[in-house]
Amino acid sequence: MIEIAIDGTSASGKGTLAKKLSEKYSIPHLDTGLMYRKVASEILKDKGNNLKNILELSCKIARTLNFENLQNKELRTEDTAKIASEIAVFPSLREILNLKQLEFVNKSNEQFGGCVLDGRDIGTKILPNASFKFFIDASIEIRAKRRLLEKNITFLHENDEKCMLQNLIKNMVERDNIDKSRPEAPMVAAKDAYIIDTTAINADELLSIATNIIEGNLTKN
């Protein structure tokens, strides 16, 4: 059995790495961050909701949602990301989603002999005994540029691009601070995690580094 825990900052490459490792080793992958975005997306659909009872509402939604399909484009919007970051600090919501994540882990291990999870507290909270733990990060400027490229905006004026980059950097810094400072399962690298900086490497190079670590250790065992 092989369990792979991948944590890290947004747009650092952790999600891409998780997907590639899932394909390489034929084990299921779960992007836990999208679970919070799924809840946030449902909150935003309630036009009459003034977000005053966002804790109660988020927990109610999380208990009943089906998290099997997490590919909706609505989950990638800035508004959804903002709400997801706000609700992710709620211990009661995290407890609900943690249980669902563990259900995924148990099912995947039983049926496929392993799993890959990525998020912000996987190696420290969800899979503390994972076979391999990675913490992925990159400079804030590179992460913002990657996020801007994902938006696939053409014919963007240079001044507009600079403005968007600055806004992305601002939002990322705010989210990083929230994730790192929340009292419940803050975003930190597990003590036994391999820390990889992707500022100067691409997705294929990151995959190569990770697989060399995994297969080198598997060979030793």
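Positions refer to the first chain, counted from 1. It should be emphasised that the depicted structure is a prediction, and the values quoted were computed from it without experimental measurement. The term rigid core refers to the most C-alpha atoms you can superpose between the two forms while keeping them within 1.5 Å. Compared with the form predicted together with 2'-deoxycytidine-5'-monophosphate:
- Here S26 does not count as shifted, since its C-alpha moves by less than 2 Å between these two forms after the core is aligned.
- Superposition of the core reveals a Cα shift of less than 2 Å for S181 between these two forms.
- Once the rigid core is used as the reference frame, the Cα position of F67 differs between these two forms by 2 Å or more.
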Contents of the next structure:
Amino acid sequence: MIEIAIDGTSASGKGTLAKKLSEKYSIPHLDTGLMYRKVASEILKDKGNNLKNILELSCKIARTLNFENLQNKELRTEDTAKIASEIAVFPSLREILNLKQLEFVNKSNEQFGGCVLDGRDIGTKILPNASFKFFIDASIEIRAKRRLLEKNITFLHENDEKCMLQNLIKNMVERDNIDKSRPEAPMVAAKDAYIIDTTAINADELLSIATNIIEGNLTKN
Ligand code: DC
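The form predicted together with 2'-deoxycytidine-5'-monophosphate is what I need now, so please give it after the form predicted on its own.
The complete assembly is shown below, putting the previous chain first.
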């Protein structure tokens, strides 16, 4: 059985690595950030909500969440990401989503002999005994540039691009701070995680580093 835990900052390359490892080893992949984003996007749709009932509302949405409705463009917006990070501080919401993640892990291990999960607390909380743990990070400038490229926007003026990049940097720094400093399951590298900086490497190079680690260790045992 092979369980792979991938944590790290947004746009560090952790999601792409998770997808590629899932394909390479034919094991299911769960992007746990999408679960928080899904709850956030439902909150944003509910215009009548106020901050008082946001905890109750997020838990209600989380209880009925299933894995099929996590592929949606609206989950990728900056507004959704901001709310996702804000609600991710609620321990009772995390408890509901953690149970769903563990259900996915058990089912995948049984049916496919393993799984890959990516998020913020996979190596520390969800899969503490994972076969391999990775923590992926990169410089804030590179991460913001990658996010901007994903958005596929054509800018008429260079200044507009610079301005959007600055905004992305600001938003990402804010979210990193919330994710790192929350008391419950903060974003932190597990003690036994391989820490990889992707500032100067691309997705294929990252995959190659990760598979070398995995296969090097697999032949050792
Ligand atoms: O990976 P992402 O950017 O899609 O995640 C969005 C937010 O969800 C992130 O800012 C924090 C939260 N999150 C979390 O707290 N724990 C996880 N395992 C995954 C995501």
